[in-house]
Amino acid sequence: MTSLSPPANKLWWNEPIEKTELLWISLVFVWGLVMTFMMPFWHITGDQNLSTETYRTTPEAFLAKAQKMVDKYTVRKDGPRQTPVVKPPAGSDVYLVARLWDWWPSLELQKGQSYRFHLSSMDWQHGFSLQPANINIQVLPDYEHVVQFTPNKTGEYSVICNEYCGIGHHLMIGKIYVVD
């Protein structure tokens, strides 16, 4: 029997398996359950997977929390657009706000101390991917995400949108500045 000739019995679930595909298909069941339990493994014990809270808001009264917070710690304006730039206490939480095409406010945080983040979009579902530390939400709109976060190297930070969210996407980057 060839792949090109029909086999002369019809029924080929009655062949039997030959060694060389039972093999492969060993292989291929026990991958599988590898892969499997790796996923539950590496979200316990891998630091890849952010565990967050996610609550339901209304942009408004997301935005007036945010708004408090850049009214009590804001300690200079930054960038063309005079873009607010907040200094919160270390451990408290930080408000960072997703709207087109921005990111807002700036924040400034402390080398080594811990700080959770709420964000949330006041239009359109936006992608939260703070670079170097590799950190990425989907962050949607009516939706409060909280992630906790500790940066360990002082240097600028960028809050890049890596969900396409119209023409002005490509300038919609955020800043964080960690100090000392």
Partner chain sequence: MSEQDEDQIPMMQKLLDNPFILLFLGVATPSLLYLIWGIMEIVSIPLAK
Contents of the next structure:
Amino acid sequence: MTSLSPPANKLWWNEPIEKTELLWISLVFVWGLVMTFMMPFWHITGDQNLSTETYRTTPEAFLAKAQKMVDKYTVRKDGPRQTPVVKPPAGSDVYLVARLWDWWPSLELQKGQSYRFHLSSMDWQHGFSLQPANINIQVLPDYEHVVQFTPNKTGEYSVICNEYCGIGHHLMIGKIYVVD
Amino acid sequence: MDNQQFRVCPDTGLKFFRSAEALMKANAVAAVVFLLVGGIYGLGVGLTRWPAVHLLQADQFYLALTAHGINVLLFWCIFFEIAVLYFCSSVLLGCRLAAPKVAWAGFALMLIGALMNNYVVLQGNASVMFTSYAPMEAPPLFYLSLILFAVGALFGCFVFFGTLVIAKNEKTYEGSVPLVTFGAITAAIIAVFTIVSGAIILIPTLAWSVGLISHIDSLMYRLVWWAFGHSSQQINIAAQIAVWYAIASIVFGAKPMSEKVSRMAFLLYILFLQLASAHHLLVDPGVSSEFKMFNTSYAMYLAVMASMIHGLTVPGSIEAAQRAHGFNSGFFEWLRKAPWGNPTFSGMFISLIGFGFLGGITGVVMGAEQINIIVHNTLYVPGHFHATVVLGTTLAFMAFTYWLVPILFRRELIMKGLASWQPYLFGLGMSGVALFMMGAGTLGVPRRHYDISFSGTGGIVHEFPAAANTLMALNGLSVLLAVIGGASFCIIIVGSLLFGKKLGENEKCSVSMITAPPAEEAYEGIGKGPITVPGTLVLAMIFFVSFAVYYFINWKYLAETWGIG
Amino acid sequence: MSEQDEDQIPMMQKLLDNPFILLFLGVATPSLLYLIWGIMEIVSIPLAK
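Please supply the corresponding structure for the form predicted together with the partner chain (the preceding block corresponds to the form predicted on its own).
Below is the whole assembly, all chains and molecules, this chain first.
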């Protein structure tokens, strides 16, 4: 009698379970509870919990809000594409536009301060990937995702795209500078 | 029933019905062909990711990546699974196949879909990846090809369920179906959910691509598409575990440690495995943390528990059988004396270890809601699923194929020496692919990315840690090794089908194809004290400790990054 | 199997022996917990201010 043939004992449900199996099942069940517990526990005690605050929007509406921020807080232009570098006040709303194929605008943030980031796409799906902090968030068109970031180290950060978005996907890169 | 309808296999005593036999052959051959095609594209992807080689142009790379994913994730796996479904119903239950004509129609639809898809993707304007995330648009034929393939596969599932009904009505077996068939039922149920979800999302997307619908919501697309895209990989898991149990019985005459435990573990798969589709939405906007936590944990890790149960009971059943065969001393005599030169066994065992340690642990860890923030869409993700789908599923299917060639196709294997090395080559190469990609992903290297040196951006670059380039080179080398292993498999199998020594209807194969189960009395007093399978318990404990340590290490990594709220 | 044996089969074994109830459960559970729950959340996302 093997796993290839019907069970020899037709009332197999009534067979006792082996001790090894019982031991393992108990251990694994408890481990499952521990892992289940970890996620809400981190929501309470951890500093990295992605907000799910989301609104429906349109590319036009979102771009208008981003443009307003850029007009108000641009401090300089940056790089070969002359991207505006925006220095928004600590605690304010920051709009980051994802589009084929750049992240717009560049940002200058203060270490230890919190910012309400609004993420949305003008066209296809993109992947906000902040390096080297390694924070990765899906960015979708027609949805405005509000996430709070608190940079904990100074330096130059890159926002690369890690959702495939067509032939220029690997050219899509933006910058965030964190200063004291 | 007259004798013309089936033959009795001289090696195994299994009944092969003519109608089922031809269908299993057709599906298995199609599977191997698409594995070969997908593997060639995979070589192109791996060599392009190797910074010093950077083989393809950007458009070619994205085309190859799309074709690689679809050919192996869908076509290879599902063609093979249809063959497995027919084997587990018709052959294991000794029953004629229900509606062979429907099964052939299904096969034809799948084949047309698969060929059409390859054609469309090769045209160059359907490089939208396996996921084809709306609103990125592919030509209508792209979606149509996937729909045809899925409908064909659904026909296969219906034929499978129909065969179960016939077997029961005609009383071709007594009591409950074999455990391996139960595993196949699990796979077929998950397949039905997968295909229905695929239809729900792909049909409107097709309508959108031809202009009948003006808008596809990107988030809705992701939610429903992943019920298809992720669940299709859960079919693989269920089928692969059925194959593990089958190989344990074939090679060792093993019986399930307990029917109840193994079947309940499959039931947990049926209920909860598919919830893991939420793994892909953990850093998406718009879905609540409650939804994410509940679904990503497969309802409090009940489906993970099921996998860990199979992970114990499959080697446990082997250990018990080996001990009953007389290899009862120490903790690991049963394992040392296992037939490591038999690719059916070595492939299955490498699949088991690789799937558990590399694929399983990493999948659960990155599926924790918050840990996903430091993993999502990095190379870690393909690293993980090369451990599950390739090292786990593909290697298990390869191992099973070595057994099927003589049994089903009545041909001796050619190049048996190479065959005995093949699982090690492929397993080592693919372990490297999985580990090095996961390593690079930990350093933030993105997936589906043509050029991590950002050479075309006009000076806006990001420099990954130097180790990332080293890891990608090591990944390239591992790809080469895996491709040598994969090509060896294709050569051995196709070569055996064409040139292997033909076996007569009643002629036995030159090697023993199935091991008789040990006598029931031989199971008395095996193991150490009350623990019948102490070696497996030790392996399980090593697994558990690795899992727990790695799990908490990742929470520590997460704690080091920016505050996110 | 005789009628009498059939009566002795425990409930859970009967469930596991019935592929069509399992099929129903296997399609209904994820449809409810994943698809329908998810769709409900997406359609209730508010408009941006």
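Please read all numbers here as calculations on a predicted model, not as lab measurements. For the two forms, the rigid core is made up of the largest set of C-alpha atoms that agree within 1.5 Å on superposition. Numbering follows the first chain given and starts at 1.
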_Displaced residue check between the two forms: Glu156, CA, 2 Å or over, core reference_ = no
*Superposing on the rigid core, does the Cα of Lys19 end up 2 Å or more away between the two forms?*
yes
